[in-house]
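To begin, one chain is listed below as C-alpha coordinates, in the form predicted alone.
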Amino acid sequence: MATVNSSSENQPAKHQEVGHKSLLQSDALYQYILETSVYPREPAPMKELREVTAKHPWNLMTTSADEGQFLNMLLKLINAKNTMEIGVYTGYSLLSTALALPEDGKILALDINRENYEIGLPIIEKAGVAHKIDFREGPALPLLDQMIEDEKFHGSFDFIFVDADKDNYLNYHKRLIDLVKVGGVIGYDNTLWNGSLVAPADAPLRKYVRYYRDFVLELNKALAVDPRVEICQLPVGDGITLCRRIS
(Lines of atoms letter the chains of each structure in order from A and count residues from 1; the text may use other names and numbers.)
(Lines give C-alpha, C1' and ligand atoms only; values in the text may rest on other atoms or scores of the structure.)
(Ligands and ions follow the chains in the order given, each with its own letter.)
Protein backbone atom coordinates (compact mmCIF):
# COMPACT_ATOMS: atom_id res chain seq x y z
CA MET A 1 0.00 0.00 0.00
CA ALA A 2 1.28 3.46 -0.87
CA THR A 3 2.09 5.76 2.06
CA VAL A 4 2.34 9.50 2.38
CA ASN A 5 5.68 11.02 3.31
CA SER A 6 5.23 12.07 6.95
CA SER A 7 7.62 14.98 6.47
CA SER A 8 5.11 16.81 4.31
CA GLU A 9 1.38 16.36 4.20
CA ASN A 10 1.35 18.16 0.85
CA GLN A 11 3.41 15.50 -0.90
CA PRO A 12 1.19 12.69 -2.24
CA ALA A 13 2.53 9.16 -2.46
CA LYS A 14 3.91 8.34 -5.89
CA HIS A 15 2.36 5.63 -8.00
CA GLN A 16 4.33 2.48 -8.82
CA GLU A 17 2.60 1.67 -12.08
CA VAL A 18 5.05 1.81 -14.98
CA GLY A 19 3.57 3.72 -17.88
CA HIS A 20 1.23 5.44 -15.42
CA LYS A 21 -1.30 7.48 -17.35
CA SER A 22 -4.07 7.87 -14.81
CA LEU A 23 -5.79 11.21 -14.79
CA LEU A 24 -6.61 10.93 -11.09
CA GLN A 25 -5.20 13.92 -9.24
CA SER A 26 -4.01 11.74 -6.39
CA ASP A 27 -1.27 9.21 -7.05
CA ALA A 28 -2.06 7.67 -3.67
CA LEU A 29 -5.68 7.06 -4.70
CA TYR A 30 -4.57 5.50 -7.98
CA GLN A 31 -2.15 3.24 -6.11
CA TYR A 32 -5.03 2.27 -3.81
CA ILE A 33 -7.07 1.15 -6.83
CA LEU A 34 -4.14 -0.88 -8.14
CA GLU A 35 -3.35 -2.52 -4.82
CA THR A 36 -6.98 -3.19 -3.85
CA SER A 37 -8.74 -4.33 -7.02
CA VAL A 38 -6.28 -4.59 -9.92
CA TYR A 39 -3.10 -6.33 -8.81
CA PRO A 40 -4.84 -9.00 -6.65
CA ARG A 41 -6.87 -10.08 -9.70
CA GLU A 42 -4.17 -9.63 -12.34
CA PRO A 43 -3.43 -12.98 -14.01
CA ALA A 44 0.14 -14.17 -13.43
CA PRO A 45 1.11 -13.94 -17.14
CA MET A 46 -0.06 -10.32 -17.29
CA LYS A 47 1.90 -9.45 -14.18
CA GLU A 48 4.99 -11.06 -15.68
CA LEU A 49 4.58 -9.17 -18.94
CA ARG A 50 3.97 -5.90 -17.12
CA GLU A 51 7.19 -6.36 -15.15
CA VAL A 52 9.17 -7.28 -18.27
CA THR A 53 7.79 -4.26 -20.11
CA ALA A 54 8.79 -2.02 -17.20
CA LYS A 55 12.43 -2.61 -18.16
CA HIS A 56 11.90 -1.45 -21.74
CA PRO A 57 13.02 2.11 -22.58
CA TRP A 58 9.63 2.86 -24.16
CA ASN A 59 7.60 1.54 -21.24
CA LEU A 60 5.33 4.61 -21.25
CA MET A 61 3.69 3.09 -24.35
CA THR A 62 2.24 0.18 -22.38
CA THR A 63 -1.41 -0.13 -21.43
CA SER A 64 -1.90 0.50 -17.72
CA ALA A 65 -2.90 -2.42 -15.48
CA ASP A 66 -6.28 -0.92 -14.62
CA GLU A 67 -7.10 -0.44 -18.29
CA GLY A 68 -6.02 -4.01 -19.01
CA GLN A 69 -8.45 -5.19 -16.35
CA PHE A 70 -11.21 -3.03 -17.83
CA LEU A 71 -10.68 -4.39 -21.36
CA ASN A 72 -10.71 -7.97 -20.08
CA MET A 73 -14.03 -7.41 -18.33
CA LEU A 74 -15.55 -5.54 -21.29
CA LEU A 75 -14.72 -8.31 -23.75
CA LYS A 76 -16.38 -10.87 -21.52
CA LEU A 77 -19.47 -8.70 -21.07
CA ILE A 78 -19.99 -8.34 -24.83
CA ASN A 79 -19.09 -11.99 -25.51
CA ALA A 80 -16.44 -10.96 -28.02
CA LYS A 81 -14.95 -13.68 -30.18
CA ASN A 82 -13.43 -12.02 -33.25
CA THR A 83 -11.33 -8.95 -32.44
CA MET A 84 -8.64 -6.66 -33.82
CA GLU A 85 -5.90 -4.67 -32.12
CA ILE A 86 -4.03 -1.86 -33.87
CA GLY A 87 -0.87 -1.04 -31.94
CA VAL A 88 0.50 -3.96 -29.95
CA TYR A 89 3.85 -2.90 -28.41
CA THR A 90 4.90 -5.75 -26.07
CA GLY A 91 1.38 -7.13 -25.92
CA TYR A 92 -0.05 -6.34 -22.49
CA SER A 93 -3.50 -5.34 -23.76
CA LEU A 94 -3.24 -8.10 -26.37
CA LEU A 95 -2.68 -10.69 -23.64
CA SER A 96 -5.58 -9.26 -21.65
CA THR A 97 -7.78 -9.69 -24.71
CA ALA A 98 -6.53 -13.19 -25.49
CA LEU A 99 -7.22 -14.34 -21.93
CA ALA A 100 -10.78 -12.96 -22.14
CA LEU A 101 -11.70 -14.61 -25.43
CA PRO A 102 -13.09 -18.14 -25.70
CA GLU A 103 -10.75 -20.94 -26.79
CA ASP A 104 -11.69 -20.45 -30.44
CA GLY A 105 -11.50 -16.63 -30.26
CA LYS A 106 -9.29 -14.72 -32.66
CA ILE A 107 -7.31 -11.47 -32.58
CA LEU A 108 -5.90 -9.79 -35.66
CA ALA A 109 -2.93 -7.91 -34.17
CA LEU A 110 -1.29 -5.15 -36.22
CA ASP A 111 1.93 -3.32 -35.40
CA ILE A 112 4.87 -1.86 -37.30
CA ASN A 113 7.40 -3.40 -34.87
CA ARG A 114 7.54 -7.17 -34.45
CA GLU A 115 10.63 -6.88 -32.23
CA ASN A 116 8.59 -5.31 -29.44
CA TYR A 117 5.86 -7.93 -29.82
CA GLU A 118 8.43 -10.69 -29.48
CA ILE A 119 9.38 -9.37 -26.03
CA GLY A 120 6.01 -10.48 -24.76
CA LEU A 121 5.49 -13.45 -27.09
CA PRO A 122 7.17 -16.08 -24.85
CA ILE A 123 4.86 -15.07 -22.00
CA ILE A 124 1.83 -15.16 -24.30
CA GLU A 125 2.86 -18.62 -25.46
CA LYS A 126 3.37 -19.80 -21.90
CA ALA A 127 -0.13 -18.54 -21.07
CA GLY A 128 -1.49 -20.86 -23.73
CA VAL A 129 -3.24 -18.19 -25.83
CA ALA A 130 -0.79 -17.57 -28.70
CA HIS A 131 -2.98 -19.63 -31.05
CA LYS A 132 -5.67 -16.94 -30.80
CA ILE A 133 -3.35 -14.26 -32.22
CA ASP A 134 -2.66 -13.52 -35.88
CA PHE A 135 0.17 -10.96 -35.75
CA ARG A 136 0.87 -8.87 -38.86
CA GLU A 137 3.88 -6.57 -39.03
CA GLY A 138 3.54 -3.36 -40.99
CA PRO A 139 1.32 -0.28 -41.37
CA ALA A 140 -2.32 -1.00 -40.61
CA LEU A 141 -4.00 1.23 -43.19
CA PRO A 142 -3.03 -0.76 -46.32
CA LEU A 143 -4.28 -3.99 -44.74
CA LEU A 144 -7.50 -2.31 -43.62
CA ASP A 145 -8.04 -1.07 -47.18
CA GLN A 146 -7.64 -4.62 -48.47
CA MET A 147 -10.18 -5.84 -45.94
CA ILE A 148 -12.64 -3.11 -46.91
CA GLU A 149 -12.47 -4.33 -50.51
CA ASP A 150 -13.48 -7.86 -49.42
CA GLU A 151 -17.08 -7.83 -48.23
CA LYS A 152 -16.59 -10.91 -46.07
CA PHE A 153 -14.79 -8.70 -43.54
CA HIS A 154 -17.58 -6.13 -43.34
CA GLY A 155 -19.22 -6.26 -39.93
CA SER A 156 -17.06 -9.24 -38.93
CA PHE A 157 -15.39 -7.89 -35.78
CA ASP A 158 -16.98 -7.84 -32.34
CA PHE A 159 -14.36 -5.55 -30.83
CA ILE A 160 -11.49 -3.42 -32.13
CA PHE A 161 -8.92 -1.70 -29.91
CA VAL A 162 -6.80 1.15 -31.30
CA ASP A 163 -3.66 2.29 -29.50
CA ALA A 164 -1.33 3.37 -32.29
CA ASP A 165 -0.35 6.52 -34.20
CA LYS A 166 -2.74 9.23 -33.04
CA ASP A 167 -2.38 11.21 -36.28
CA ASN A 168 -4.13 8.35 -38.08
CA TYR A 169 -6.96 7.74 -35.62
CA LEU A 170 -9.55 9.36 -37.88
CA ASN A 171 -8.21 7.43 -40.87
CA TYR A 172 -8.62 4.24 -38.86
CA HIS A 173 -12.14 5.18 -37.84
CA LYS A 174 -13.21 5.74 -41.44
CA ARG A 175 -12.31 2.13 -42.17
CA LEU A 176 -13.06 0.36 -38.91
CA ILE A 177 -16.66 1.56 -38.84
CA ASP A 178 -17.34 -0.84 -41.73
CA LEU A 179 -15.39 -3.73 -40.24
CA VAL A 180 -16.98 -3.76 -36.77
CA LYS A 181 -20.43 -5.33 -36.59
CA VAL A 182 -23.56 -3.40 -35.68
CA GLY A 183 -23.63 -3.69 -31.89
CA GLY A 184 -19.87 -4.18 -31.81
CA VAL A 185 -17.41 -1.84 -30.11
CA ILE A 186 -14.34 0.14 -31.16
CA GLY A 187 -12.12 1.39 -28.34
CA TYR A 188 -9.78 4.33 -28.94
CA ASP A 189 -7.04 4.71 -26.35
CA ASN A 190 -5.40 7.94 -25.11
CA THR A 191 -8.39 10.14 -25.93
CA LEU A 192 -7.71 12.43 -22.97
CA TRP A 193 -4.04 12.65 -23.94
CA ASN A 194 -2.21 13.32 -20.70
CA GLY A 195 -4.87 15.86 -19.73
CA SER A 196 -3.39 18.20 -22.33
CA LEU A 197 -6.67 18.72 -24.18
CA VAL A 198 -7.70 21.46 -21.76
CA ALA A 199 -4.23 22.90 -21.21
CA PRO A 200 -3.63 26.58 -22.10
CA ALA A 201 -2.08 27.22 -25.50
CA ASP A 202 1.20 28.28 -23.87
CA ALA A 203 1.37 25.33 -21.44
CA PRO A 204 4.83 23.69 -21.22
CA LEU A 205 3.98 20.36 -22.88
CA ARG A 206 6.37 17.67 -24.01
CA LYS A 207 6.98 17.86 -27.76
CA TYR A 208 5.18 14.64 -28.66
CA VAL A 209 2.23 15.53 -26.41
CA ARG A 210 1.84 18.90 -28.11
CA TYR A 211 2.24 17.40 -31.59
CA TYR A 212 -0.49 14.77 -31.23
CA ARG A 213 -2.88 16.87 -29.14
CA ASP A 214 -4.63 18.43 -32.14
CA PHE A 215 -5.18 15.02 -33.72
CA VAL A 216 -6.80 13.73 -30.53
CA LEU A 217 -8.97 16.84 -30.29
CA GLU A 218 -10.04 16.32 -33.91
CA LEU A 219 -10.93 12.68 -33.24
CA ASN A 220 -12.98 13.51 -30.15
CA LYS A 221 -14.88 16.20 -32.04
CA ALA A 222 -15.64 13.81 -34.92
CA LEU A 223 -16.76 10.95 -32.69
CA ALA A 224 -19.08 13.24 -30.74
CA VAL A 225 -21.17 13.92 -33.86
CA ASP A 226 -20.86 10.57 -35.67
CA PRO A 227 -24.45 9.26 -35.97
CA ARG A 228 -23.24 5.72 -36.65
CA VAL A 229 -22.00 5.20 -33.10
CA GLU A 230 -22.94 5.68 -29.47
CA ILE A 231 -19.95 6.83 -27.46
CA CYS A 232 -18.71 6.79 -23.91
CA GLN A 233 -15.45 8.50 -22.96
CA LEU A 234 -13.96 7.11 -19.77
CA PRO A 235 -11.12 8.51 -17.61
CA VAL A 236 -9.48 5.08 -17.38
CA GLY A 237 -5.74 5.11 -17.99
CA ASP A 238 -5.10 8.03 -20.35
CA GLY A 239 -8.72 8.10 -21.45
CA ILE A 240 -10.51 5.52 -23.58
CA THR A 241 -13.49 6.23 -25.83
CA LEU A 242 -15.82 3.35 -26.56
CA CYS A 243 -17.82 3.53 -29.77
CA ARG A 244 -20.74 1.13 -30.14
CA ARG A 245 -21.79 0.88 -33.76
CA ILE A 246 -25.54 1.37 -34.12
CA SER A 247 -25.85 1.69 -37.90
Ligand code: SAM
Given for the second form:
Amino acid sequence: MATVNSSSENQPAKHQEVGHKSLLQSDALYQYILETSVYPREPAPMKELREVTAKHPWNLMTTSADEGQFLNMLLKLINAKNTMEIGVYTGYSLLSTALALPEDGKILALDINRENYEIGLPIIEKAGVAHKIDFREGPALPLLDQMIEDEKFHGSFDFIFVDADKDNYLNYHKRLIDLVKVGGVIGYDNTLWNGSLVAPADAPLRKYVRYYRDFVLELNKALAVDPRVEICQLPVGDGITLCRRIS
Ligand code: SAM
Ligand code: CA
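For comparison with the form predicted alone, provide the form predicted in complex with the named molecule.
What follows is the whole complex; the chain from before opens it.
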Protein backbone atom coordinates (compact mmCIF):
# COMPACT_ATOMS: atom_id res chain seq x y z
CA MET A 1 0.00 0.00 0.00
CA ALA A 2 1.09 3.51 -0.68
CA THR A 3 2.06 4.63 2.82
CA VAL A 4 4.53 1.75 3.03
CA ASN A 5 7.61 3.22 1.45
CA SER A 6 10.04 1.23 -0.62
CA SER A 7 12.52 0.68 2.20
CA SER A 8 9.86 -1.03 4.31
CA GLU A 9 8.14 -2.91 1.50
CA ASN A 10 9.34 -6.25 2.78
CA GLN A 11 8.44 -5.57 6.40
CA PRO A 12 4.87 -6.20 7.56
CA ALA A 13 3.57 -2.70 8.32
CA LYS A 14 1.98 -1.92 11.66
CA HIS A 15 -1.81 -2.06 11.61
CA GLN A 16 -2.26 1.65 12.27
CA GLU A 17 -0.15 2.37 9.20
CA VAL A 18 -2.20 0.22 6.88
CA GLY A 19 -5.52 0.17 8.71
CA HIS A 20 -7.22 2.73 6.52
CA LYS A 21 -5.94 1.06 3.39
CA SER A 22 -6.92 -2.46 4.25
CA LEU A 23 -9.82 -3.68 6.26
CA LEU A 24 -8.27 -7.14 6.48
CA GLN A 25 -7.74 -8.11 10.10
CA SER A 26 -4.34 -9.57 9.34
CA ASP A 27 -1.63 -7.12 8.34
CA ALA A 28 0.61 -10.04 7.40
CA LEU A 29 -2.05 -11.32 4.99
CA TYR A 30 -2.42 -7.86 3.44
CA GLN A 31 1.35 -7.66 3.06
CA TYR A 32 1.26 -11.11 1.47
CA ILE A 33 -1.28 -9.91 -1.13
CA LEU A 34 0.84 -6.85 -1.93
CA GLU A 35 4.08 -8.76 -2.23
CA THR A 36 2.69 -11.77 -4.11
CA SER A 37 0.11 -10.33 -6.47
CA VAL A 38 0.37 -6.55 -6.54
CA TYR A 39 3.92 -5.16 -6.34
CA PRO A 40 5.47 -7.65 -8.80
CA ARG A 41 2.81 -6.67 -11.37
CA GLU A 42 2.69 -2.95 -10.66
CA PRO A 43 3.61 -0.97 -13.78
CA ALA A 44 6.89 0.95 -13.27
CA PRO A 45 5.26 4.42 -13.50
CA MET A 46 2.73 3.48 -10.82
CA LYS A 47 5.52 2.26 -8.55
CA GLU A 48 7.39 5.52 -9.12
CA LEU A 49 4.30 7.60 -8.39
CA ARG A 50 3.54 5.54 -5.27
CA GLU A 51 7.07 6.11 -3.99
CA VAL A 52 7.01 9.83 -4.75
CA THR A 53 3.60 10.16 -3.08
CA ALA A 54 4.80 8.28 0.01
CA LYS A 55 7.12 11.24 0.71
CA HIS A 56 4.28 13.76 0.57
CA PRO A 57 2.80 14.92 3.88
CA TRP A 58 -0.77 13.99 2.87
CA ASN A 59 0.15 10.52 1.63
CA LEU A 60 -2.69 8.95 3.64
CA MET A 61 -5.02 10.17 0.88
CA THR A 62 -3.52 8.09 -1.89
CA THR A 63 -5.17 5.03 -3.37
CA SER A 64 -3.51 1.80 -2.25
CA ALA A 65 -1.60 -0.33 -4.75
CA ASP A 66 -4.08 -3.23 -4.51
CA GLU A 67 -7.00 -0.88 -5.19
CA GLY A 68 -5.10 0.64 -8.10
CA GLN A 69 -4.69 -2.85 -9.52
CA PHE A 70 -8.40 -3.52 -8.99
CA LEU A 71 -9.46 -0.32 -10.79
CA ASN A 72 -7.15 -1.07 -13.69
CA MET A 73 -8.63 -4.55 -14.09
CA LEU A 74 -12.22 -3.33 -13.72
CA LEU A 75 -11.81 -0.67 -16.41
CA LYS A 76 -10.46 -3.24 -18.83
CA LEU A 77 -13.25 -5.70 -18.01
CA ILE A 78 -15.93 -3.14 -18.81
CA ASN A 79 -14.06 -1.78 -21.85
CA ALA A 80 -14.24 1.72 -20.44
CA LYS A 81 -13.35 4.53 -22.79
CA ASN A 82 -14.88 7.73 -21.46
CA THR A 83 -14.36 8.21 -17.72
CA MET A 84 -14.37 10.78 -14.95
CA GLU A 85 -12.47 11.00 -11.68
CA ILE A 86 -13.44 13.29 -8.82
CA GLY A 87 -10.51 13.60 -6.39
CA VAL A 88 -7.10 13.22 -8.03
CA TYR A 89 -4.48 14.16 -5.38
CA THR A 90 -1.11 13.11 -6.91
CA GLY A 91 -2.80 10.86 -9.46
CA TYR A 92 -2.29 7.23 -8.45
CA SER A 93 -5.85 6.10 -9.28
CA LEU A 94 -5.79 8.45 -12.29
CA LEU A 95 -2.66 6.77 -13.63
CA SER A 96 -4.10 3.29 -13.04
CA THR A 97 -7.16 4.43 -15.02
CA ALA A 98 -5.15 6.08 -17.80
CA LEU A 99 -3.05 2.94 -18.27
CA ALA A 100 -6.20 0.81 -18.55
CA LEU A 101 -7.94 2.91 -21.21
CA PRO A 102 -7.42 2.54 -24.96
CA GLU A 103 -5.23 5.11 -26.75
CA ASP A 104 -8.25 7.29 -27.52
CA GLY A 105 -9.71 6.90 -24.02
CA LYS A 106 -10.56 10.00 -21.98
CA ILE A 107 -10.57 10.94 -18.30
CA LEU A 108 -12.15 14.12 -17.06
CA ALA A 109 -10.17 14.64 -13.83
CA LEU A 110 -11.48 17.09 -11.24
CA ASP A 111 -9.72 18.40 -8.15
CA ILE A 112 -9.59 21.65 -6.20
CA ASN A 113 -5.81 21.29 -5.96
CA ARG A 114 -3.64 21.37 -9.08
CA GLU A 115 -0.40 21.52 -7.13
CA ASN A 116 -0.66 17.92 -5.96
CA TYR A 117 -1.65 16.74 -9.45
CA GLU A 118 1.53 18.37 -10.73
CA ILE A 119 3.60 16.14 -8.45
CA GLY A 120 2.41 13.14 -10.42
CA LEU A 121 2.10 14.78 -13.82
CA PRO A 122 5.73 14.28 -15.00
CA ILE A 123 5.41 10.56 -14.25
CA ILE A 124 2.06 10.40 -16.06
CA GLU A 125 3.64 12.19 -19.03
CA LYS A 126 6.61 9.84 -19.03
CA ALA A 127 4.17 6.90 -19.03
CA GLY A 128 2.75 8.28 -22.30
CA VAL A 129 -0.85 8.59 -21.10
CA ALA A 130 -1.19 12.31 -20.29
CA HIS A 131 -3.05 12.91 -23.56
CA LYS A 132 -6.00 10.94 -22.16
CA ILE A 133 -6.40 13.32 -19.21
CA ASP A 134 -8.38 16.55 -19.12
CA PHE A 135 -7.60 17.99 -15.66
CA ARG A 136 -9.85 20.76 -14.34
CA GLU A 137 -9.00 22.60 -11.17
CA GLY A 138 -11.94 23.60 -9.01
CA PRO A 139 -14.80 22.20 -6.97
CA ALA A 140 -16.52 19.35 -8.77
CA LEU A 141 -20.13 20.20 -8.00
CA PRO A 142 -20.52 23.38 -10.11
CA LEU A 143 -18.85 21.64 -13.03
CA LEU A 144 -21.22 18.70 -12.75
CA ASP A 145 -24.12 21.17 -12.70
CA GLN A 146 -22.86 22.72 -15.93
CA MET A 147 -22.60 19.29 -17.52
CA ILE A 148 -26.10 18.35 -16.40
CA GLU A 149 -27.42 21.38 -18.28
CA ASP A 150 -25.93 20.08 -21.50
CA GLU A 151 -27.78 17.04 -22.87
CA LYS A 152 -24.69 15.83 -24.68
CA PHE A 153 -23.08 14.73 -21.42
CA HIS A 154 -26.08 12.70 -20.30
CA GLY A 155 -25.35 8.98 -20.32
CA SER A 156 -21.88 9.67 -21.72
CA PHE A 157 -19.55 8.13 -19.12
CA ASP A 158 -18.59 4.46 -18.94
CA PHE A 159 -16.98 4.81 -15.53
CA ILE A 160 -16.80 7.48 -12.82
CA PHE A 161 -14.52 7.18 -9.77
CA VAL A 162 -15.50 9.36 -6.81
CA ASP A 163 -12.75 9.87 -4.23
CA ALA A 164 -13.13 13.43 -2.94
CA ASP A 165 -15.14 15.26 -0.25
CA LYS A 166 -17.26 12.57 1.41
CA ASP A 167 -19.86 15.11 2.62
CA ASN A 168 -20.77 15.72 -1.04
CA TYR A 169 -21.06 12.12 -2.25
CA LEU A 170 -24.86 12.18 -2.23
CA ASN A 171 -24.84 15.50 -4.08
CA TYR A 172 -22.49 13.93 -6.63
CA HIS A 173 -24.71 10.86 -6.91
CA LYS A 174 -27.75 13.00 -7.81
CA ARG A 175 -25.85 14.34 -10.81
CA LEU A 176 -23.65 11.41 -11.76
CA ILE A 177 -26.60 9.06 -12.14
CA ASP A 178 -27.58 11.12 -15.19
CA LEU A 179 -24.04 11.44 -16.54
CA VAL A 180 -23.09 7.76 -16.39
CA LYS A 181 -24.53 5.64 -19.18
CA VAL A 182 -27.02 2.84 -18.53
CA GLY A 183 -24.77 -0.20 -17.94
CA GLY A 184 -21.92 2.08 -16.83
CA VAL A 185 -20.38 2.11 -13.36
CA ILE A 186 -19.87 4.72 -10.63
CA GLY A 187 -17.31 3.72 -7.97
CA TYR A 188 -17.61 5.48 -4.61
CA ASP A 189 -14.43 5.16 -2.60
CA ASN A 190 -13.93 4.89 1.17
CA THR A 191 -17.43 3.60 1.81
CA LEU A 192 -16.28 1.55 4.80
CA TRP A 193 -14.64 4.66 6.25
CA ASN A 194 -11.79 3.19 8.24
CA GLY A 195 -14.13 0.61 9.78
CA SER A 196 -15.66 3.43 11.82
CA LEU A 197 -19.19 2.81 10.52
CA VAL A 198 -19.73 0.09 13.11
CA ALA A 199 -17.68 1.64 15.92
CA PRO A 200 -19.54 2.26 19.20
CA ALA A 201 -20.83 5.83 19.64
CA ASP A 202 -18.16 6.60 22.26
CA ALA A 203 -15.25 5.07 20.31
CA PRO A 204 -12.19 7.36 20.11
CA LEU A 205 -12.13 8.44 16.47
CA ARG A 206 -9.99 11.01 14.77
CA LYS A 207 -11.95 14.24 14.27
CA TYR A 208 -12.18 13.98 10.48
CA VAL A 209 -13.18 10.31 10.68
CA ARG A 210 -16.01 11.19 13.08
CA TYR A 211 -17.09 14.18 10.98
CA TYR A 212 -17.41 12.29 7.69
CA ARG A 213 -18.77 9.07 9.20
CA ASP A 214 -22.42 10.21 9.18
CA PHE A 215 -22.16 11.22 5.53
CA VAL A 216 -20.76 7.83 4.57
CA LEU A 217 -23.50 6.09 6.57
CA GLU A 218 -26.14 8.19 4.77
CA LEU A 219 -24.60 7.42 1.39
CA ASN A 220 -24.53 3.67 2.04
CA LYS A 221 -28.17 3.74 3.18
CA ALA A 222 -29.25 5.67 0.10
CA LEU A 223 -27.33 3.49 -2.37
CA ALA A 224 -28.73 0.32 -0.79
CA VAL A 225 -32.28 1.34 -1.76
CA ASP A 226 -31.62 3.20 -5.01
CA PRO A 227 -33.58 1.32 -7.71
CA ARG A 228 -31.61 2.98 -10.53
CA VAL A 229 -28.44 1.04 -9.70
CA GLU A 230 -27.22 -2.43 -8.83
CA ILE A 231 -24.55 -2.22 -6.17
CA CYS A 232 -21.61 -4.18 -4.88
CA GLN A 233 -19.66 -3.00 -1.85
CA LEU A 234 -16.17 -4.44 -1.78
CA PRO A 235 -13.71 -4.39 1.14
CA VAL A 236 -10.85 -3.35 -1.14
CA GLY A 237 -8.76 -0.50 0.26
CA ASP A 238 -11.08 1.45 2.53
CA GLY A 239 -14.15 0.01 0.83
CA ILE A 240 -15.41 0.78 -2.65
CA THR A 241 -19.06 0.64 -3.69
CA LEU A 242 -19.65 -0.08 -7.35
CA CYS A 243 -22.97 1.16 -8.70
CA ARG A 244 -24.03 -0.14 -12.09
CA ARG A 245 -26.69 2.06 -13.61
CA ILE A 246 -29.68 0.00 -14.73
CA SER A 247 -32.22 2.70 -15.56
N1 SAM B 1 -7.85 9.35 -5.95
C2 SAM B 1 -6.70 9.98 -5.35
C3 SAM B 1 -5.48 9.07 -5.43
O4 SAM B 1 -5.56 7.98 -5.98
O5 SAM B 1 -4.43 9.48 -4.91
C6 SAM B 1 -6.96 10.39 -3.91
C7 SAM B 1 -7.92 11.53 -3.77
S8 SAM B 1 -7.84 12.29 -2.17
C9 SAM B 1 -8.50 11.04 -1.13
C10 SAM B 1 -9.17 13.46 -2.21
C11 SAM B 1 -8.97 14.61 -3.19
O12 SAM B 1 -10.22 15.28 -3.33
C13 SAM B 1 -7.97 15.66 -2.75
O14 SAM B 1 -6.94 15.78 -3.71
C15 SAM B 1 -8.79 16.96 -2.66
O16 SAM B 1 -8.08 18.10 -3.12
C17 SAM B 1 -9.96 16.64 -3.57
N18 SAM B 1 -11.19 17.40 -3.27
C19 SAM B 1 -11.69 17.74 -2.06
N20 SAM B 1 -12.83 18.42 -2.21
C21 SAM B 1 -13.06 18.51 -3.55
C22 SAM B 1 -14.09 19.10 -4.33
N23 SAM B 1 -15.11 19.74 -3.77
N24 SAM B 1 -14.03 18.98 -5.67
C25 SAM B 1 -12.99 18.33 -6.27
N26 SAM B 1 -11.99 17.77 -5.57
C27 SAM B 1 -12.02 17.85 -4.23
CA1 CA C 1 -9.84 7.00 -1.35
